Amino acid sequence: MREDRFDIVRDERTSRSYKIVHHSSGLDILLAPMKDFVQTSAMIGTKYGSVNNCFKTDEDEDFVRVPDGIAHYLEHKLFENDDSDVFELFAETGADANAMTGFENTIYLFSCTENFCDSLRILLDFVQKPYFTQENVDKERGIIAQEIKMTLDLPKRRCFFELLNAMYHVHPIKIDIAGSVESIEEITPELLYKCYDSFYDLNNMALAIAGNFDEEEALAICDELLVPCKDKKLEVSFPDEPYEVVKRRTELKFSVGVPMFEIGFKCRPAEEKLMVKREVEADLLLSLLAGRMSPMYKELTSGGLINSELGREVFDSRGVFSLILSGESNDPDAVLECVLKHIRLARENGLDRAQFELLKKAEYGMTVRELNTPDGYAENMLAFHFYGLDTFELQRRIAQVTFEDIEKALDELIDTENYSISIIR
């Protein structure tokens, strides 16, 4: 009989459910069997990303500031242990493995159609066995430095981070996830172990599994391999970010056929418990303002100001919330003027209620479909769990949102005096 506590999370609308096992090691394990699939996906993640560069645990007297890019550096190094390459181990089981470092989280994952138990053992083993030496850290430095230099030649990525630097004064969201060639020079084995010990505490992590697997087998492997650890009371510190943007405009010369642009409206950050609500409202608002059926989009395309694409993004993180429009145009300034004009018109004339109802239904359907695959289910469980929410919270918020909520969001979220535009010519 298992002694771990567990919760069953259900969604009444779709009849979906999954189990959260609060493992004695400190790790939360999210389990969603999907017996109709041949594939299984497993993801273990830590609430540690590029913005977490100032932190303390109960072992520290004060906050520790570490070099930019160290979370990404750590992800790279964790795949290399003292006697083998982890990717080679996964290849032997036939699993497709990967990892990713974002602004807030680092995720290690695999998907497979066979040998699930062997692959899960590899995953749980290597994330708990860091191996950093001066020699292998120095070797990785050259590889990551080359990666950083390559990203500097990617115009779309440069356009995005130039926008963040134009919008944000001091928040670490403005720093590239990989850091800089200069910042990674400061990374040492000792600093990597410090960050690992602080953030790769099982109490700061979670494991999500979805697909065709046996729950008891998976939990037995967790019992075998997870090493219990003490909760270190991790705290992360962020600087106070001013409301106003740094500057309205930034422009770079690049070798591109058509100029690129990113337009960002900087908003006040949402409280963490209200983040999903704000995201839903902001996403539907952007769709109403700039989606394919909107007057703004029709004017931009009919006037030849953009091609068929106008990207929309609700960009949020701890202490960060902004609405972003992006695309290509021979006249980015004319695009900006069109965007600002249609925001003003929406405030004067109101939004389209019938269009809102159609977009709401489409958005709800899309979120339901995202849970139709093991990859999507596991990814959603993990992402929402890190916010202290269940994976059905997004669907609930979409179902609850009203037209009046979106009208209010138009007034509260978009300040036409608090924007930046980034242009790559």
Contents of the next structure:
Amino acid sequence: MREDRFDIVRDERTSRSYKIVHHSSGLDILLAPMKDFVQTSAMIGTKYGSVNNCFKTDEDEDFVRVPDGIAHYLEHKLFENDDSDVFELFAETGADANAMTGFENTIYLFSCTENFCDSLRILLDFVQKPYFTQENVDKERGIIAQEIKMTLDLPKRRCFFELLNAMYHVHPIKIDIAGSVESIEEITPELLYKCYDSFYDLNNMALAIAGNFDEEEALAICDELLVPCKDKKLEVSFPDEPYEVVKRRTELKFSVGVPMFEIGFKCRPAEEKLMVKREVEADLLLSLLAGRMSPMYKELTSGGLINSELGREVFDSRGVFSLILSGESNDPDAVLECVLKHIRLARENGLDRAQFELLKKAEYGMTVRELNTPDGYAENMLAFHFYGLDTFELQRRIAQVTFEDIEKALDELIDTENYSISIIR
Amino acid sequence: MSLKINSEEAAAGLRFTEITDEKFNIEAIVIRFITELDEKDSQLYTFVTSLLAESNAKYPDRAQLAARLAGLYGAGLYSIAYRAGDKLVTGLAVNAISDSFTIDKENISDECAELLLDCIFSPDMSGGVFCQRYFDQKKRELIDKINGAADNRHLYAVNRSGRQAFKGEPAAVNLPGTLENAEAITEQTAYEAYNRLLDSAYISVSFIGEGKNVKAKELIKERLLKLCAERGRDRQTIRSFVSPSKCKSEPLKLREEIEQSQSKLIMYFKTDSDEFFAHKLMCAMFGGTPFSKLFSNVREKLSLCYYCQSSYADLKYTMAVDSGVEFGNEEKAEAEIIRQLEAMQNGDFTDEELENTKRYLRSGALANYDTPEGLNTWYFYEHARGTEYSPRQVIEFTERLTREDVIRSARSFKLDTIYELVPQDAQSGGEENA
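Having looked at the form predicted alone, could you now put up the form predicted together with the partner chain?
Okay, now the whole complex, with that chain kicking things off.
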């Protein structure tokens, strides 16, 4: 009989459920068997991303500021053990392994159709065994520099980061996840160990497994390989971000066929526990304002200001919340005017209640689809767990949200004086 | 596993494929029109299908159609367009959550099928041609797309190099097409192309999902059988899209410049051998896995790039190697890529590398069973190759391959084209001016 505490998370409507085991090592383990599937997907993540560049533990007298891009660099380097490359280990099990660093999290994952236990062993082993030397850290610099340069050739991505820099004064969200060719020059094995020791604490991490696997086998491997970490009293510091944007307009030359634009409305950040609620409201609000059914979209397309694509994104993170519209236009300033006009009109005339009901239905359909693959299920469980929520929270919030909530969000979220536009032409 | 697959040539020029598995919670219908790739018609067919997805006679306003789709639990209705060997595949598709997952177990699958048929067979017309409402917008969008072909430098390099590698063959046709042809499209020429497409295309329909949309399938089948019966003459059934590309007698080397930060290097190698399974395995060992020759040497040992990977276009018997390298390192990367192919040709790989790659391919093939998209793509390309193998059958064939098969495969590939897209100014990738 296991002594670890566990919870069963259940979706009342569909009766789907998964288990959260609070492992004695400090790691939370999320388990969703899907016996009809061939694949199993496992991902272990830490609440450590590119924005966590200033922190302290009980070993530090003061906060430490580390170079931009170090979380991503660490992710690359963790794939190398003292005696082997991790990809070569996974090659022996047939698993497809990968890793990704985001603004807030770093995730290591594999998916497999056989040898699940061996692959889980590799995953749990290598994330707990950093091996950084001057030589192997230097070797990686050229590869990451090329990754950074590759992204510099993607104008849409550059337009997005230019927007973040126009909106945010000091919040590290405005820094590219991989850092810059210059900033990665400052990264040393010692700094990598410092970051690893601070953030790769099992209490700060979670493991999600979904697919065709045996729960007991998975937990037995966790019992064997997870090494409890000492709580180092990690504290993360973020600078005070002013409410106002830095500047309303930024423009970059990059010889594109049709100018690209990103328009961002900077909002007050949501409290962590209300993040999903806010996201749902903001997402529906953006759809009502700028989706294919909206008068704004109609005017933008029929007037020839944009082609049929108008991207919508609720971009949020700890201390960050913004609503972004993006697309291509020969006259991005006219697009901005049109967007501002329709927000004002929506305030004056109100939003469309019938469309709200339709969009709610569409959102519900989207959440059903997301949980139909082991990859999607594991990813969802992990992402919501990092916010202290379960993966069915989104469906619950969508079911609960009212038209009045969206009307209120229109007033609270969008400040038509607090926006930026980024243009690439 | 409750997977069921059934394919039938329902009429001359019409094929139905049903892929059902009760574990899926969606139903998707894909209607493909398959034609020869051609500089002018391919652009028109792509344009027309994109226009059909915007509205129809019942929902002439885009907002009305969007509202209808939202009401069907956010069903997706979209056009498709891609090349498969020397063929053009265009068409429309719809997908939505299956009826059993709707809140009150509503039937939405029939309505999705009807909507799809309305878009194809009852377009929004005015004066006997396509209505101008969205025609002008989509035409402008096409022109913007052609003008913005270089926005994504990597894709631009892939397209530019492909034109050279397959010069003189239909596969060299660029999908957005030329600006001149795009500007010449009228409501009349588009409508003529629409009729030509319905009249001449080989039609391949796939139903993928939970499989409870029985009536929806009937609706689609009935309408397409009617179309085929009405077509003036029998259409040839396409058994295979395979059209090998002949290797140039001397490799072609091209270099173009553009404003960017990093050079894009693409190399094409061609074979005249039809040992498909051996080529797939060899290509994966060479540069298709995170432990391949190219990954381990060009990226990991020499730190020359972030990505350097090979892929095998089986319909053209062509392997492409694709990489992004620091300006000035192009020659070094090329030399190393050639050296690694020579290593494959000389049998300079271990049995472990061979077995690991087989295992990797096995896992990848099996993963197709878990997604409707994976199975849809798998069986479409099986048909394109003129075969009907399941992922498990292909795994069996791959398991039987020996190191000699891999060496023979590697030796059959000859260098055809080297394409470099280099920065105009190696120092900058953009300049702030405001």
